[in-house]
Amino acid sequence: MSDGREELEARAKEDDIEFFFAMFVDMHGKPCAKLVPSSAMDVLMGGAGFAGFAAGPMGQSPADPDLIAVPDPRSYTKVPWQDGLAVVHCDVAVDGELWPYSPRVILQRQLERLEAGLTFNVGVEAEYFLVRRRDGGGIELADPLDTAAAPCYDAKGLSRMYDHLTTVSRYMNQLGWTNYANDHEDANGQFEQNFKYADALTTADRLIFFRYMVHTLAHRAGMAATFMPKPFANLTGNGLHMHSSLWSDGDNMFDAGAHDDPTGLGLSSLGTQFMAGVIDHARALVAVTCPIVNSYKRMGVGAPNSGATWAPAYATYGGNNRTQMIRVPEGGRFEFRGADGAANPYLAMTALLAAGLDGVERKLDPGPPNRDNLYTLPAAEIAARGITSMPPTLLHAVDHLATDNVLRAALGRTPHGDYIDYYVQTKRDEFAAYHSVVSAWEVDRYLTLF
């Protein structure tokens, strides 16, 4: 079987590529790369070496052998704003074996568990803010005129950021991603730029590149971009809505037929069972899809100054109803709203697929769709209906994750035990570090209270 070298060399020659970024991500989704000259193709194809302990949480100590980032030629992406540069996403290996701490490897192993002929397609909506750093510390919106009380879809806000947004749009289309919408989102300074869905691995690769592209272009324009879930306490946070469907030989298996629509929302029985699995595993799933302490400042039912939270407070589903964790906007797909801008797409899609397939295997029934505005439904009514609340903190979420055997199996084994235990401990340490910091809020509230 070809390793794709000839195709990669041909594309590099056609695009006049002088350098490659050999890129992979750590647990947090941070892109790590080495710059390899195209003249060193033997080095690139053999795998660029990294000291794994220095790269981030990748299951290594300083005593361990190098991580070897082996390029996947299918992921070749010409960098539109930098002549002579291309990115290739890599699968990490150690001592000649794929490394089970590598998020991209974890997703591919989960995809291999799909029945022959099935494809898991995902589309993502990545929200972000454009900001500037203050000289005295902190951040402010990059556009000082973006102060409207209801800024969502504001044409004037779009116009002021026209150069940035249209540049990103053109580059996405040059890459063949099919950008189909760009809008000012619900918060001041917040934007969303959409591209067409693809198979899960391709979409995950594209999202990593998209974030890298938005960061780079914002920096070149004297701004900073942030996908942080909740950078401003008084504004709507950054979500990562994920639209999912299973396909077989060009047919959407989630699309309801004339006699196969159990919820009346256009989802087949397969899609409905898949959705039910996501709901059943929601409290553990969000430890992966909302993976940092800041994520849980975005969730809840209270509205920020700029509008609704748009983040789920409960594990529910409904039709075209954005107060639900799962929205079914039309037949053939559903939108999972329980992910945010900090999500590592490889791990998030692994967990989402595993939860859904468990629902299919157990033929779970999600019950009737919820048609209420869950942001205003009284707590007593929530409790009476037995509706499951989302975890209030990262610590609560990872405690749920630690006991979820389906997600444990999906995230796989490592030489040192289950990956889920490594992930959970990393996140518990993260929460402990956060919790040990004394905040200005605490000082203001308690300093002279007693």
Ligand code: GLU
Contents of the next structure:
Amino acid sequence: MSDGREELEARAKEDDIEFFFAMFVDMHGKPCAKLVPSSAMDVLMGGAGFAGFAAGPMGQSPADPDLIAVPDPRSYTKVPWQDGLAVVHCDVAVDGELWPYSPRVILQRQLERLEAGLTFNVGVEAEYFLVRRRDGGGIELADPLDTAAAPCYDAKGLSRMYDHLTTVSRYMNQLGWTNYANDHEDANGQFEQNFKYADALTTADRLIFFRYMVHTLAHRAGMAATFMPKPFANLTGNGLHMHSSLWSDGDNMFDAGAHDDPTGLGLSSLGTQFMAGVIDHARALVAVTCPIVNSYKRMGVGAPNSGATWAPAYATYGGNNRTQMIRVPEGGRFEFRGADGAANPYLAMTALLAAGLDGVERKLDPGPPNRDNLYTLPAAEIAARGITSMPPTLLHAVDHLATDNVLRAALGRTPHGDYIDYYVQTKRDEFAAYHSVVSAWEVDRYLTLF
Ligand code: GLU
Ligand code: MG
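Right, and the form predicted in complex with the ligand of this protein, after the form predicted on its own?
Every component of the complex follows; first up is the chain already shown.
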């Protein structure tokens, strides 16, 4: 079987590529890369070597053999702002075997479980802020004029960031991603730039490149971009809405036919059961899709300055209703709003697909759509209806994840046990590190209280 080398070489020649970034991500979704000249094609194709312990949580100690980043030629991406440079996303191997701690490998193994001929298509909406670091510490908005009380869709705010936004848009289109909208989001300094859905692996690779691109371009313009879920306590956070559908031979299997619309929202029985699986696993799933301490400051009912968080507080679904964890804006797909800007897309899509397929396997019924404004529905009513709340912290979420056997199987086995146990331990350690810091809030509140 061809390893795609000839095709990669041909594309590199056509684009005058002098250097490649051989790129992979760790558990956190941090892009790691080595710069390999195109004259060293044998080294690139054989796989660039990395010390795994140094890269991030990759299941390695300092004593372990190299991670070998083996390029996937299909992921070739010419870097639009840097002549002569291309990125190739890599699968990680160790001692000649694919490494089960590599998020890109984990996603592909989950995709292989799909029935032959089915494609999992995903579209993501990556929200981010443009900020600057303050000299004395802390951050401020990159645009000091972005102070409106209701800044969403603000044309003037969009105009002041015109150069940045249009550059990103142009580059997305040069890459063939089909950018279809760019807007000022609900928080001051917050933007969203959309590209068309594709199969899960392609979208995950694109999201990694998109974040890297936005960071790089913002930095070049003297700003910093942040995808962190809640950079400002008083403003709406950064979501990563994920639109899902299963396709077979060009047919969208989530599209309700004339007689197959159980919820009346245009979602087929297959799509409805899949969605029910996502709801059923929601509290464990968010440990993967909202993966950091800060994630849980974005979710909930407490309104920021603009009046709404637009982030889920409960594991529910509805029609075109943004107070639900799942919104079905029109037929044929659903929008999962329980993911944020910190999500590792490979792991998030693995978990989302596994949860959905479990719903299909068990033919789960999500019940009727929720039509309420869940930000204002009284707590007693929420309880009476048996509506499930999202976990209040990362620690609560990983406790749910640790006991979820479907997600356990989906995240796979490593030479040292299930990946999920490694993930859970990494996240518990992260929470403990956060919790060990005495915050300004505590000092203000408690210093002289007693
Ligand atoms: N920023 C919101 C969130 O944290 C989403 C806003 C929107 O609906 O686009 O999920
Ligand atoms: Mg948005």
